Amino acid sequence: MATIILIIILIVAFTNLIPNGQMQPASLLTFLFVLMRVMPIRRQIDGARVRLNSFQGSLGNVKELLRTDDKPYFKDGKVQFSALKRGIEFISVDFGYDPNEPVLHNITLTIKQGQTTALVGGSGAGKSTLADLIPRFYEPTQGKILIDGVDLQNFKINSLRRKVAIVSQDTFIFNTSIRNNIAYALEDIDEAAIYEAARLANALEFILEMPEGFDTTVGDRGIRLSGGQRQRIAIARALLRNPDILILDEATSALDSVSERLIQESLEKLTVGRTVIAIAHRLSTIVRADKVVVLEQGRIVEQGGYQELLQQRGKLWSYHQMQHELGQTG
């Protein structure tokens, strides 16, 4: 384009500064003059240019980001919701991500407050998929949730998640401090809140030994942490935010044996008096719980007490065989 632009310039001036094919002093001078002013515009178009070319693919993903047409947006409900008091009832639930693929086959499922409620299944079983109907990142396609009798979908969203936190395998740790990951999403937390916090999720110790403390910038993602370290500072982070319920999604899948001792203390800490779905990755961690929901392609073909379900040789019985013959391989 600015090539085009320079060339019309100089046919313009052939055209109207040399009419009888010879160039005056004058004309040439004022020719030159607007030659050497259209240059350094000519290089910032063309500079502009290629850096327009190169935002190409973020504009892209920019643009599909704010699409409407693609994504569900939920219908936000009028009715406030200030506590957990009797618990979560499942009626007939079914759920895909695509409505013609279902993930979730009428799942009927009560989960009574300040009980641990485990979720168990192999890869795709449906339990990660069933937990995060809670907080409402997806709507069943059929059937109810109720919370203490209500309808899911009468709450508020955002007094609803500030009630729920979630520990999962995978932690997001912000490229910030020590103690705006814990505080993350909080406003006007105490420095003492903080530090309890900590202490009670095992980290305050590993914390203080950090080069800053509390002030310690812990890279994108806590690259500079261990594995252990960020789980711990997210148990931190769920404790802070005092929830009813509390979503552990396979928290201690990927430690090792001295971490997830650690993990496993802190989340003992992090349970008492709350509502707990715990989706289990090893059956050592969920031996204590209330209830054992076993899932096999989207369906429950289990539930009860952990103890009761292994004397009745089904489901959890074969997987608690297999992870029994495994370790002792080991």
Given for the second form:
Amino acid sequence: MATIILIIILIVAFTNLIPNGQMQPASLLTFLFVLMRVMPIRRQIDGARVRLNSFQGSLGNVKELLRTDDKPYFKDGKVQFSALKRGIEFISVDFGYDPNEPVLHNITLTIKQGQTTALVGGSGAGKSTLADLIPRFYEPTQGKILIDGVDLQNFKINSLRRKVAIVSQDTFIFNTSIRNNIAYALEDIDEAAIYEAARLANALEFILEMPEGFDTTVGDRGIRLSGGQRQRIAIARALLRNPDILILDEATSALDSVSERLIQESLEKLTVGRTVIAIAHRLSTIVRADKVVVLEQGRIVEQGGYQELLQQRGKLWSYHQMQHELGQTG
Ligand code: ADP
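The structure above corresponds to the form predicted on its own; please provide the structure of the form predicted in complex with adenosine-5'-diphosphate.
Now the full complex is given, and it begins with the chain already shown.
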């Protein structure tokens, strides 16, 4: 294409310009010289245009992400959250990801400081959604959530989230070193504290077996971690942050028995003295809980102590029977 244009320009220049005496040979040479310099630049511009076109799809996605008119924005509060003293109260809370389609209905619940509250129920019952309201990932559509009597909306979101840790198998692993993955979002953490957190989380052994120990890059572009290993990284992160409130989403996919035991052991260390909201898939967690809350289709259908609920022979009792029949898997 560029060659054809060049040939046309040369023919036009030689046949028209010189015989009319409108352009001297010196000017023509300058003209050609400039032309030669311009051609590569034109090619670069063409290339950039092609590249820009190929980015259109991704640019559209970024624009969609940055759109503000279709996302809920929370007003930050003014109160600094320092520590949980009495507990968390849900008062007639309704919530829907789409306000017209409620996922949680009329949730009234007290979570006492220092206790373990287990959320039980089938898949899609609303357990994770209920837990996600505590770090204020979402706002109730109706009702209130109080922390030590203060509406959750009055707290500075960052100060609150600093005191809440979530441990789950779905934990996000960043494409960086194990060290950074454990200490992420924390500043000035010394090496000894990271090492100790990994030790208490029963993660030290597998970390030290990796090619570069704590410097090994993990994540999509590094070494992939197993579900059990991810969960232990999450436990190490939580230990390092020393949270007041711990949201524990138990493993749903099968772990080998060694991983399972190591995780149980480290969770016991992590949960001591903290307020724990456990999304429970196994009876073992429920048995140890101070309070069990049974959810069905976004509603609380039973709540109370484990033994107390079993004696009522209601929903928990039927889950209990079912899990026993399945050999305590779940
Ligand atoms: P559970 O933890 O008990 O399995 P969830 O809280 O994850 O239940 O889900 C409750 C309901 O909310 C389900 O119907 C689920 O499909 C829906 N849901 C969960 N997360 C989202 C989301 N991010 N956007 C829209 N709907 C969601």
